[in-house]
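Next comes just one chain, in structure tokens: the form predicted on its own.
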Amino acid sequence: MNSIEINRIPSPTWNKLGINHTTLSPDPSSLCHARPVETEGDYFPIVPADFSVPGSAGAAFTRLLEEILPKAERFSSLPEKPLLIRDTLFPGQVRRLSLRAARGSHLILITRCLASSSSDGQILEDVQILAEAASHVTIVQILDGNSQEKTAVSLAADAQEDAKIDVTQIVLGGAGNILGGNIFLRGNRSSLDAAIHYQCRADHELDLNWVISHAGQKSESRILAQGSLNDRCKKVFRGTIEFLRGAAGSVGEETEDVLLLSDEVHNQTVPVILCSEENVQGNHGASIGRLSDELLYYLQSRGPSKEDIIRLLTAARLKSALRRIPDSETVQWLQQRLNENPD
């Protein structure tokens, strides 16, 4: 199958800079249903059919995991009880989310997208959220893998009144990963926390596409990514806040925070603030730095060397998500992947 366009920024800018969009090369055949998710608490197989937000990944992607998976896994949360969605991708499956937070209720997503060296295969997911009023959805998101193919992660979701909507992504590793988030904050007073970490090192690439639209009056929204590039990795990061007309009283604001560990690294940072409205505050920044020589001379006069210093700062910045992450068994495989003794 040729390529799609994927990710592409709301708000394009001169293609020869190469950061409008990224390219998947999909090859359906080789590609299967996912085994079923795990879930505690229950739930409701229904899902309202008129969710109209897009994925991230744009509607080409969205257009193909429907032709390869017809009907989507569809779940809807109750008030009473939180709702545990467990999903673990391996290489060559795709999967396809349509979940409903009730009004009230607590919906947490956790989804792992898993590889070896010895895996071969792409990992395709698209994920729709409808977020009702007064509802609370958390989403952890882990691509973690050495895999040779691309592994690619939709998100969409629609917040209605006092929605609260918490993401938190991890990339661990991965030849090509490809994730971000589409959420619309439509209901007054609606809000969005997203906390993107990541190390990418090696050949690696690593593409991120965040797309917050504020449509409801008082609504907030806060997009932190912080990670550590090595070797000749590339990195991509598109943050776009968009205020449209209506939205008065709303609050934005979208971070990056990276570390470069090599001289060969190809970083790219593309914050986009669009405005229709104008009782709003946006405001975007990125902090972009290296480990100064001085700074490794002390901390190697130590006793480590440059590896374990640039191992052991790397696995801090990703410990950092561990207090976002409402589920005790994924915080204890997280604290072991790398390397740390679970309290």
The other form holds:
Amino acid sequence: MNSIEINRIPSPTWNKLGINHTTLSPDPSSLCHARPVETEGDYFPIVPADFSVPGSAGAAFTRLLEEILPKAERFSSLPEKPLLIRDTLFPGQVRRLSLRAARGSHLILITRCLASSSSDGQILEDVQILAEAASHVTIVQILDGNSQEKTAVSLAADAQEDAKIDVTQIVLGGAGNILGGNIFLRGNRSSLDAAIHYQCRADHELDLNWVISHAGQKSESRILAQGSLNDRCKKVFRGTIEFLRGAAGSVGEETEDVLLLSDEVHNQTVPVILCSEENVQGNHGASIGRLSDELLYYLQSRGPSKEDIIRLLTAARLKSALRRIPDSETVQWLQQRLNENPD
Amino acid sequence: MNEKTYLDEISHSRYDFRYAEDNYFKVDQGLNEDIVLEISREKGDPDWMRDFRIHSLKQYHRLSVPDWGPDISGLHMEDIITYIRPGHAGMTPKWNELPGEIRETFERLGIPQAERDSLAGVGAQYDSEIVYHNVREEVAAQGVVYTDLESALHGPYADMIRSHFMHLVPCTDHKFAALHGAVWSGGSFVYVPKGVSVDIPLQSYFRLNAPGAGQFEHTLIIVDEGASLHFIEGCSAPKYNVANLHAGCVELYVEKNAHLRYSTIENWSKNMYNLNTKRAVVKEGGLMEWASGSFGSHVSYLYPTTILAGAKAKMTYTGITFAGAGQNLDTGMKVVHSAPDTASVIHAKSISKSGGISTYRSAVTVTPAGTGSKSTANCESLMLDDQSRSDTIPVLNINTADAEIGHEARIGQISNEAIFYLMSRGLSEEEARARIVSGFADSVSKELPLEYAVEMNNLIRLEMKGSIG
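Next, report the structure of the form predicted together with the partner chain; the form predicted on its own has already been given.
Expanding to the full complex; the earlier chain stays at the top.
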């Protein structure tokens, strides 16, 4: 199958920079359905079909997964009740999830994409979430492993009035990771709090495409992308905050903090603000650089080598994401993973 | 003693006036090899330039229009006249030798007065040709060359032109650079010798008078080692109900330890497609400063680019864009840090009102050779109503760990508290908003000579008229 363009930025810029999208060369014949998710809590296997927010990876990716898996797995929480979904994918597996957080409920989705060199193959997932009024959705996506194949996870969410969406994405490894989120803050006072923590090394590539659209009044978004780049890796972060006309009183804030650890890394950042509404506040701040000599000198004076210091700081950045995970089983797994093999 | 500056009542009539093109020479509308060869013959090109034009035309046909910026589908090259020459005989160093309507045009724009008051030299272009060029004797005596590009092409600097012309902006760069290479006409050449400091600015002013015409002037400036120059570029046109096109090209060479400041007040009419290309290369220890105010045109694609090619080279960019009704202004900058310890500082501001669209687009690139480089960018956008649009699309493209890159962007509105405060001091709401917007633009006007800062504030006041209700 031919390669497809995915993770396309909504407002493209100079093509020569090679930053407007990335590509995926899928092999549908080698992909199969992932094993069923684990759930804790009651649910309905029905979700309204009229979901209109495109996935962060784009329409071509969604069409591809629809061809492989005509039917999505559907879970709808019960009003005012919690529902936890644990979702694990391995190489060669694909999944489509369609979720609804019912009014006042708390829906938690924990996804782990565990690539490994022993069983190669792509991992592809498409997640759609409808967050009904006053619901709370927590999404944790962990991408790990040392596969040479790509992992691509597409996320779309539609937040209604007073809905709250928290997203934590943790990238620990993998030769080619493609992820992001397209969050439509439709309802008044709906909100998004997203944190992306990553470490990227060797020849690995990380491609992130985040789009947050403010449509509801007094909607709020905050996105933090923080990580370290080492060896010859390449990272692209596209972060778009769009204020649509009518989103009066909305606030969007985007922060990026990149630690560069090698002279051969390639970091590309496109922090976009699109604004059609007068009464909003949109802010972006980016800080990209290496470890300061002063900090390095101070820490080395306490004993550890430069390599140990880099390892400690990288792990500390990743561990700061632990407190955002509302599932002790996942926290325990992640802690063990970081302690055993911080690289 | 402090002096107060009193501003006359301002109106668009200062810029929006026109004259008939009686006895003017024009090529046919459109773009083909015959037209390009006709322009080449008219200008008496050397063979290499004629061949370059034909090569550029081929590139133009090969390249696509951008698929990422404002819509330019309303620009039809088959309707554009690419070369139009006033009927009088050539360029003169005396204003009173110009034909009446051309002399009157520049007098109404205040150019002769500005030359007398505060400039070291002036070049004035009317449609496709430079009609006036003059430089003060004491500046010329320092060895400073300031002339029209065609004269330089045939004079003692011919080899220098050939070795620099469209080397920084190759005709393959993009479709409108190729168009420029094929049909360029007019523009200025400046050479500042080693160690010479030109203490007062030079200015080129570009006036496009004819409806449906294009202007394709080429500005080539070389500031040699340890020299310094401030160059000012101004432009305007009357408004027509057909599309006009500006696809000029500016190439700036800042040699070792040299300093060039390039200031622009762009006030094209609002039927203009402004697809201009500006690029500078800065050698070791050199400094390039851009000060840019974009007020006019229907659509703009304008991104002054700086290549910091020598160690410790520096660049500053201070720009403001004001997009009103019917305008889609896509402006910003690009900088490439390709040598060690280079630095760039970017301050960009934009204002949108009455349905105007303002986009700040930028790219900061640090190559692997740009170790120890630093870049800071600050971008602020002001929305004056809920009918307008303001977008910010910066790219940070970093290829080494040894770099410190910071970027901040903010979009917001005028605070009601500030308007209320000013109104409580006796200002009308319109005046209060205009004052706040002028203050917002202050960081740019501070970078301009007084006369041009006044003109910029006039333009802001003009744009803010009728902004209430």
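Numbering follows the first chain given and starts at 1. Throughout, rigid core stands for the largest set of C-alpha atoms superposing within 1.5 Å between the two forms. All figures in this text were calculated on a predicted structure; none of them were measured in a lab.
Q: Under a superposition restricted to the rigid core, does residue 81 display a Cα displacement of 2 angstroms or more between the two forms?
A: Residue 81: C-alpha displaced by 2 Å or more between the two forms.
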